[in-house]
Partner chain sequence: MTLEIIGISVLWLFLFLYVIVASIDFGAGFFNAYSAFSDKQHILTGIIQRYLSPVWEVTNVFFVFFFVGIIGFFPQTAFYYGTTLLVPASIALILLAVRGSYYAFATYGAKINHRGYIYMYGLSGLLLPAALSPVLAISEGGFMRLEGGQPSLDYWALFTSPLMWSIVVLSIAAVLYISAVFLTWYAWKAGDEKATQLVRKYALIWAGPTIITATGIIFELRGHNPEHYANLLNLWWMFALSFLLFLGTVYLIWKKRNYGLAFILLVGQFFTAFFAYGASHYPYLLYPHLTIYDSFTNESMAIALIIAFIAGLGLLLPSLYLLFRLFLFDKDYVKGKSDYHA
Amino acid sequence: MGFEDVALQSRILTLMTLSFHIIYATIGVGVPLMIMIAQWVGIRKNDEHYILLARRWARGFVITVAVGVVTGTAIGLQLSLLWPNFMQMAGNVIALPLFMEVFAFFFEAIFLGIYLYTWDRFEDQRKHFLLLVPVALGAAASSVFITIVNSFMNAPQGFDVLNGELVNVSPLLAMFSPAVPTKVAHVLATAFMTSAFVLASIAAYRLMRGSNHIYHKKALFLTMKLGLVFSIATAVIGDFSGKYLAEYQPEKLAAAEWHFETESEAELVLFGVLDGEEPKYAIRIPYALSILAHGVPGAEVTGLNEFPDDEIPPLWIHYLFDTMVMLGMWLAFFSFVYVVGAWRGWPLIKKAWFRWLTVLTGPLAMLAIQAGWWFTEVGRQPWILRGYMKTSEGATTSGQVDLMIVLFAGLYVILGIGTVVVLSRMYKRNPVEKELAQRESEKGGEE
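Please provide the structure of this chain alone, in the form predicted alone.
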């Protein structure tokens, strides 16, 4: 087996692991804030439905955290096994944020355990609510530190290179690279957005399946409002991300937009088919690429022809970029229609076809997350550490990667099926109506 084949297999296994892990990581970052907001609304309105909403979400969240620990451990293992040359070169730089990510996770896990085991132990719900603050902060901090590692790979700085080694490392300068502000903000906003839409999908599905309980209606309205807020935030941060790419990774932006010649008044190209260097059957928006890149319609945007052929990312990232953007725009538009319709009492939002579209918001948001991360990683190619080490140089030379792909694929299938089975059984055995009745009887007994 050739060296290039092993490098490709390493990339495939890493991509498979990241694609599976990102499902649980996104939920792990976003759901604590949703739980926190639901419980706060319940306390403010003295509404038992929102309190129960937080309680039931928290139970399901624990399952996803447990699986996320396994997949996160797999990523750490694969960093060393599949990319030993990269770790040898950059390990001393990324070790600090990786350690801090683990610390943030344990910080979150400790308070999550206390939160779960102290339900109904506080007469004042506000004291119990305070336990969620470190849970949400820990989840967010965990994503911040791991995104810092990814940012360093895209915009490395804070060191000198001596004989192929990174020396004189300045940890803080390396951690806070130019990529950090937009990447961290985008990761957090999309995690909150996706979690809101996933929870909205569940509520809409329960309504479609005949459970017309007010609990599900409240859950749907709350999560769709949150989805709207964070989808708008995602769009705004995405605009800043475009300007970051234009400044620091212009080849990635040019590849994403099939922009070959450096020119001003550059148009934005959506979808289409590439014929040589000419996009065909594409949707073209005049001046939009110049505005995305520099905020000015007449600004000059660097084209792909300015870069060596062996440093140009794969041009199929264009479809990943377009998928991410179009899904994000659709989710913002759809949630806006829903929220306005709910406020104005439009019968539209209660129709079956509209509810089914609501059910799709969660899967579509997760698909947008996947497209975004694929775009981020594939768009950095051919580099694993941009400007310093190519992906093929960082990979292992082991001939056992193909076996690892099979074994890890089997593990992820088991974990995925197990997650669905456990969550389904847990909620089927404790339907909302049953749990509300139990809580009412408990309160009656106390009185």
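Output the structure of the form predicted in complex with its partner chain; the preceding block shows the form predicted alone.
Below you will find a single chain and nothing else.
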């Protein structure tokens, strides 16, 4: 088996594990904030429904976190198993945020354990609410730290190479690479946005399925509002991410936009197919690429002609970029219509087809997350550490990666199916109506 093959296999396994982990990680980062908001609203308004909402979300959340921990441990170990040469080098320069991430995990795991097992244990609801703050902070911090590592891979700095040796290492400089601000902000905003839409999907689905309880309506309105806020934030930060790319990774942007020649007043190409260097059947928006890249219609955008052939990322990332952006626009637009509609009492938002579209928001946001990560990671190719180490040089030489791909694929299928089955069974056995009635009668008994 050739050397190249093992590198390809390692890429496939990494891709598989990360794509699976990112589903749970996104929920892990975003949902604690949603629970916090619901519980806070519940305490403020003294409304049982929101408190119960927080509680039921928390119950489902434990399950996704547990699978997130399992897959996260897998990817953490696999980075060393599959990319030993890269990790040896990266360990010298970017180990600090990875190490700090572990403390964020500790923090999150400890308080999550406490939070979950102390419902109604305190007289004062607000005390219990406070326990959730470290969970949300820890989860957000772990995504910040890992994204910092990923930023470093895209815009390495903080070290010099002298005769093949790493010298003048500055861990802090490496941590704060130019990719950090946009990347971290975009990742956080998308995690919040996606979590809001996932929860909205569930509420919309319950409403579709005949449960017309006010509880679900409150849940849907709350999450759609949050989805709207965060999808606007996502689009704005996404625009800044484009400007970052134009400045520091122009080849990624050019490949995403099929922008072959450096030129000013560049147009944005949406979808289409490539015929040689000519996009066909594409939607073209004049000046838009110049605006995305530099903020002014006349700006010059670097094209692929400025890079050697073997340093150009695969051109199919164009579709990934388009998918992400179109979904982002759609979700912002759709949640806007919903929120205005709910305010104004438009009958539209209660129509069955509209409800179905609402159910789709969660899966679509998750799809956008996948498209975004694939875009940014494949768009970094052929580099694993941009400008310093090629992906094939970072890979393991072990001959058994193919077997591991099969093994882990099986594992992820089982975990994925298990999550869906267990979650739906858990909520089916204990529907809201039943739980609300139960709480009512308990209260009655006490008073």
